[in-house]
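In the form predicted alone, a lone chain appears below as structure tokens.
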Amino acid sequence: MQPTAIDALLQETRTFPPSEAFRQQANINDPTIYERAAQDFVAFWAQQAEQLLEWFEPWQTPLEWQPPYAKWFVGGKLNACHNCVDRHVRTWRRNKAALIWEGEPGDTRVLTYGDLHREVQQFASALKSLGVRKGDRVCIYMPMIPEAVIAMLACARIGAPHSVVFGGFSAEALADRINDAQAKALVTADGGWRRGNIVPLKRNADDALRHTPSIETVIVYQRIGGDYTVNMQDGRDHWWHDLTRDAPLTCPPEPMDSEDLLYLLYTSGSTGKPKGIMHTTGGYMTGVTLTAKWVFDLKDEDIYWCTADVGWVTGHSYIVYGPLSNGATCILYEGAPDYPDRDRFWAIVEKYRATILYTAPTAIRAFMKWGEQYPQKHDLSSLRLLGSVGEPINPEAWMWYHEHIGGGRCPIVDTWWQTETGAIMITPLPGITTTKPGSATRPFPGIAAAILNDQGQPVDANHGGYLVITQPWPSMTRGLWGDPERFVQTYWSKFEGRYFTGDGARQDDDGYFWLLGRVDDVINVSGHRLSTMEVESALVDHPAVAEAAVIGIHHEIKGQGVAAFVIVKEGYTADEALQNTLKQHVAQKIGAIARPDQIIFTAELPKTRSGKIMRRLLRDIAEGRALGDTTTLADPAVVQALKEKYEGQEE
């Protein structure tokens, strides 16, 4: 897809300054924090390091920069953990509540920073004693529960690397994580709960794990017990409670080289294998320490609920590290946010009176479907700021949100980012930015964006083009796990010397961004990416099957859906019962989050002379435009044929 001139439907003229008292009381209100940071990025990321984080030992040099890789703050020693836990345990902090957690069923735990440090110490103590070593790679497949988060900062206490894998996942998606970051250990849980029904972790780890060789520890959290019984292999498997009982309370943290591994997090490409993004101690901790107090205006009385999942680069840098390195109170919950009633977020906001609400267009876009009569049935008065998330938000979710969560009160804070770039990129600041509903407004200080065209240079305003990054930044990605080459043909290539971000955007008359999806064969599923290739490959693993294409399409929920385009072997009928078998087998594979929304039968697909699937004139008949240059097709009465049949589906 190559980004074009944005039509009129995009213009967005209505404005929302902050108000003087939320300026006023604001972390950051000073304009400019945009300038200074500017004149030397280098100077102002290493100010932010210095004064927000403790170290162990000082760096000597803050940047090498050696395109494609950064190397931050280098020669410098501190522990994640440290920084999230023990620092604030010295303080009155030690009392303050941490994360506050709701089960789906309704059940509920408060942790203090105090009872943080000792569960994090004992399951430190715990991973140590079975052979769980600095370097070594952890896999965390867990249910929304403290004890995922307090299995990611025991991990980083040791210096183990950790990688998340989101609970949603399938075995196959959990083998080939594990498999390509060669864990050691996996940290899992009996099962979780979601719209009233089990979800079978241990059944789901246990498929996996025939397929894992280097796997020589499981660790078994028991959150449903009862009758609910797993199966726990004899000098493999242990029991979460087992372990910790006799653990030692004390495990000094680990002190981390800036650029140690912190952990790996998967991301689907456009080539189908999931890319294993590295991201490193010292800058991580950098960006989403500072972006978390600045854009969030934490406070230490603020109750912040994110309510993504630590499965997802958002869980990681912004119900984890960035909030908790900040001291702050942090909301978890389990469930669904329609279960058992579509009230369920609203509840939750009012019970524990939260102040800041970060969640994605998608369920925003939900919450507008189900009405508004759910949130009035609750007291929504202590929000002070909301914050967006995953995806473009367009406009009518935008205002909806500020009226009908907000208030008409409540600074909205838009954020653009990536699992890539560790923190929040392009972003109102709410003491500050006058904001747009649909834009993200501007590079967070100390980032340096553009919007080039195919020749890499400036587009004019109000025209689309690719996103890019031109300068370094603390918490940008290391790399791919094992594939440096991938690492710089995906991000690196098409524009020398600067980060593509695979995003479209504009820039409008003043400066602000306005971002308009993937520009490549990712689609952006509820802010969740998947890569088509993905998809057509669980598609093709179906005896059925003969060929699949897969692109993104318009979806009024989720932002994308998936539709897939199928040609039947001989011998199959291609009806309604074979499009719901095809749904339900990519959803074994991949996780219910692939599942087609539409299966569109076809006796062929349009192909150029070299055979190679254009997807982009798939693109066209799912979203109704005209059809374009057809020229290259090794017989265009195909696609013709292709886009009758589709309209008459459509009907």
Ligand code: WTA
The other form holds:
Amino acid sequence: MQPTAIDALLQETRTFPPSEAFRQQANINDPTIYERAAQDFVAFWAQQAEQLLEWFEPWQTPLEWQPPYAKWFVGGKLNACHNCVDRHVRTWRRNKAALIWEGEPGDTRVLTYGDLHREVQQFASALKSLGVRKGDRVCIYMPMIPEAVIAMLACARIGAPHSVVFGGFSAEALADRINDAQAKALVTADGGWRRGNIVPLKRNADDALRHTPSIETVIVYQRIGGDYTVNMQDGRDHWWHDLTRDAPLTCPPEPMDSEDLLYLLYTSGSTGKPKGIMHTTGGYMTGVTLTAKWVFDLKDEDIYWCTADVGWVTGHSYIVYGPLSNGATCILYEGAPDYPDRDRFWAIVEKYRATILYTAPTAIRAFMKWGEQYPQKHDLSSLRLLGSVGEPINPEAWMWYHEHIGGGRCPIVDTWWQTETGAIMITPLPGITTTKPGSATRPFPGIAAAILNDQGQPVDANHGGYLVITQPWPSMTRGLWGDPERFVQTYWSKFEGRYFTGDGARQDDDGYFWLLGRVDDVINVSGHRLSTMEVESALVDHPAVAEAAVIGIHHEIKGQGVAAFVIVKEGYTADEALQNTLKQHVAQKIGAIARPDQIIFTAELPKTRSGKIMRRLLRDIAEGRALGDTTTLADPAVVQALKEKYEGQEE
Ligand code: WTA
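Alongside the form predicted alone that was just displayed, please also present the structure of the form predicted in complex with this ligand.
Whole complex next, starting from this chain.
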């Protein structure tokens, strides 16, 4: 994060205790829960797992911990889909709305738990009829439509781990993820809608499928239809509606071992290759069910809206598994926040009388910029709780959210967590915690975090350091698919026996945590994780590029933007046209989220004597700071020249 932003955080003194009315009705309002959970965290989680989930068979041991490998609820049998759907249809919830879907061109659909039960079973039957078996990986590349959720739950039902790939990713990114997971089936749609345009999912998939030998079957949901035709390869590609039309209406949930893989989700790390984060069944379901219930204070009457895409972990844990396990009613929205107009979110809140809204700081900053006239056009009085996730929220955005969306009455839960942690880790509990704008406050009950220096010693209050989690938790990742070494290396080597998050943080005098952003080569663009090396590989893949170094730079709306320092090959002209070509090239290779905001041409890059690019200095240059220590550089003149050139370019 920016030094100026950090300074602002250090001066933040406003506090917001929960109102008495909110406190009284909250799912959890007893502050002693923190101590009680800390006294025996294993017993705490075991009790939650037993109370919150339905198990086909009880477990024998709550935790087996051989760092860095944890097994939770060992020997227990359950099914995630059964917990999200079947157990609700036995009750009055059969006729309760599970999903309220708002599609972009005005399409809407409501699926009750009963509908979900039927549709999931039909699709699960269809998957089985195509030969998908327990343990087979199924890739899902879908727009934000109910079928994305149905496909995920159907996979969970038959024990076939899903790997959802965000619909904004490119064909190449899709192919890489399919190949790494060795997925057997792909579920996609002809297209999706975004800002009135068709996102050509099947066409992208076709490009990917040329390089994905493991895929035997492709299932295509017809979202667009009409004149929009897609290529269907005989024997391989099937229409969703053909398969499900006559599929058996019942398909019993597979009893899964607590430690059986529920899903893979690829995320960016410090190297160019995305990593397949593994989540298993019992621990993950315990983590997301409890956090959804306590952090969002979910009640049967709530209309809950998480604006994330199911392609990210936030969608997995807090659109699908956490809320549905609690029997909640969830809004699912297909489009963009500014289409057809900038009041789209507020129109949806008003239309469905949403009570809980969970979104990202980048969206809030965009809303702030657009102005409060947009939320003011709508009745937002149904809202009772607001959430934030994905990146640090700056106090100004927090206050704007509080005043203009929450009407000054809604608690805000700023939730810190990661794809790897599976569930929310540091967060207020809305009926207990006095919040401070910009602070994620305290670890959730049963979670233990610390801030360490390079030597692994805890830092004093108000000092920055590395955020670590010091004891295992049920929803922690069980590792990286096919790469155990990288798992140990990335998360468990810096501080023995403790999970290294890759984030910097500090604690204030009250013990509140303030997140300071990533300390590794991961950048966070609009709440989406990108690795600098991923973008660098995409750039050097272009024939004009000899070498590239990518850094995250401060961006008013996106939190971070992408800046690329590029050395062009002989024979190419370093001009604006090439800048645009390269931006487009990266967007096409990875996805629009990775498109660089700035391309800075340079003759050389600052390197250490051992040849390592010094990104820290590039950040200093790009953000106009005084240059840090340059003594380790092979040639200090390079960076000085670059700085002068950059300052010249900016004017
Ligand atoms: C960042 C998203 C500050 C952080 C759930 C983390 C946050 C990365 C917050 C994980 C927050 C997420 N405050 N930073 N409330 N939430 N982050 O895996 O840097 O997509 O390491 O998971 O987002 O991103 P991921």
